[in-house]
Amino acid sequence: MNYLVVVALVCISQVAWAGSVTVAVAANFVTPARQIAEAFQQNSEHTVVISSGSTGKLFAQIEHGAPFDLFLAADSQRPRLLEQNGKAVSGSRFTYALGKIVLWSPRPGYVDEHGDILKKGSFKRLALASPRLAPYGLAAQQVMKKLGVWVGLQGRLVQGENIAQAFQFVISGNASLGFVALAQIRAAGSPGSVWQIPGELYQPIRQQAVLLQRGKNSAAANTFFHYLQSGEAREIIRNMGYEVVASGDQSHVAE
């Protein structure tokens, strides 16, 4: 067979194999997701397209037929519901990260190490994500309720649709401080002052991923979905400020 013909057939084969996977990603996880996608694409013919937003909004889009192959939520509830209603592949759900919420201000010395500033109320605006749409917003609400300040701070709260917007409120100065993800501070390289909130003040933020029906028969979607569970991806996630469950330990996945 002519050499040029062989080369042409190889190229055609590579093009046929290469595909694109569209991933819906919770706002808190955008930076790690992009790093994971970049590492994946370095050794794959497939490409990854990321769409971000609040978990609640992405869930609603998937429910209404949005063309996503994978869903990386910031909770376990929505992926579980997608499995139950047949929008996701049964048995594909797993916990890819355990999120951590912090109270943060870009001003050094502004937020004390015990979060007492919430009780003193010496600020004008406090940012958080919507508790209705975003799991990190729900966690912030749980913290304030546990501390007994939720009702008293209502007039000072500034809510973003997702944790990314809450972070922007603080970094732009529209809020003096805010509840954000630890990973956001790491990604931005903005130390400022921070209270690392004890885990007993909010329910664990189990961030789960699920393979959607649209991606069930896609080589690109399945390959990337498995890569998310690899040691390389887990190391990226850990370095960004999340905890990861022990490899192969998904005993809590049904929660």
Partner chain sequence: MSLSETDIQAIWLTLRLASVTTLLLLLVGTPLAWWLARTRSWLKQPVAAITALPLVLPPTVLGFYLLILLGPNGPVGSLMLDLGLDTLPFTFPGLVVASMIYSLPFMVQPLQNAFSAIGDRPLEVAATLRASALDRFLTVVIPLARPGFLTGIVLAFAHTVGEFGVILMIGGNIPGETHVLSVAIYDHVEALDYRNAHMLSAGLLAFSFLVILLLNLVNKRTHQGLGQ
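Numbering follows the first chain given and starts at 1. For clarity, every value in this text was computed on a predicted model and none was experimentally measured. What changes on going to the form predicted together with its partner chain:
In this comparison between the two forms, the chain bends at a hinge between two rigid parts; from L98, K146, N174, R34, that hinge is at L98. Of the two rigid parts, the smaller turns 14 degrees against the larger between the two forms, judged by C-alpha superposition.
Now the other one: the form predicted together with its partner chain, given that the block above is the form predicted alone.
The text that comes after this line covers the one chain and nothing more.
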């Protein structure tokens, strides 16, 4: 009899405690987010539902009442705006990943180790994400400007709406090479040739997360939000080709 009571209590508490958290994730981070969610769910009763889209689209949806608890953006601007207009819990914003861009071609030996190919310009089309829309596109523009090739290459640039499309332009052969995210070529397992672009050539791509008002009082949302900052989650993020900010060093958040 006692045993039954215990079972019943456990069941009830499960119902009371197990919740679901809906996370809006920038398209470039969906794969790591899924892995993190899987790892999280192994030790938690809460379930994670992932909804992906471009940062701009998700932002617009959140502004108009989309049912998301957390937002993992591809930049820091959109989370900051949400914090400012009260859609996100103020003070919750943090950098969960630093994006790295590379110059990449699926053809081995095509891109050299110093990116000199940009100056030689022996290619017909170079793909990048739109600098106006995508943080990775902006970083690509900064690299080319720093190298002094931005103006000269204008006629040969093709812009994807986001970094995934830039990747698609290159892998389909429609562009000979392109600026893509390191995480993309890791995820696709695509070899070829790569220029690992030095960090000083572009401003860090700070991908920030915020807790949204809807998730403020949800145990599931808060637990997952904390888990994102755990060593385990950071390890997954690093393995996928991103850098992470040193623990406790979120000083740049105010930027």
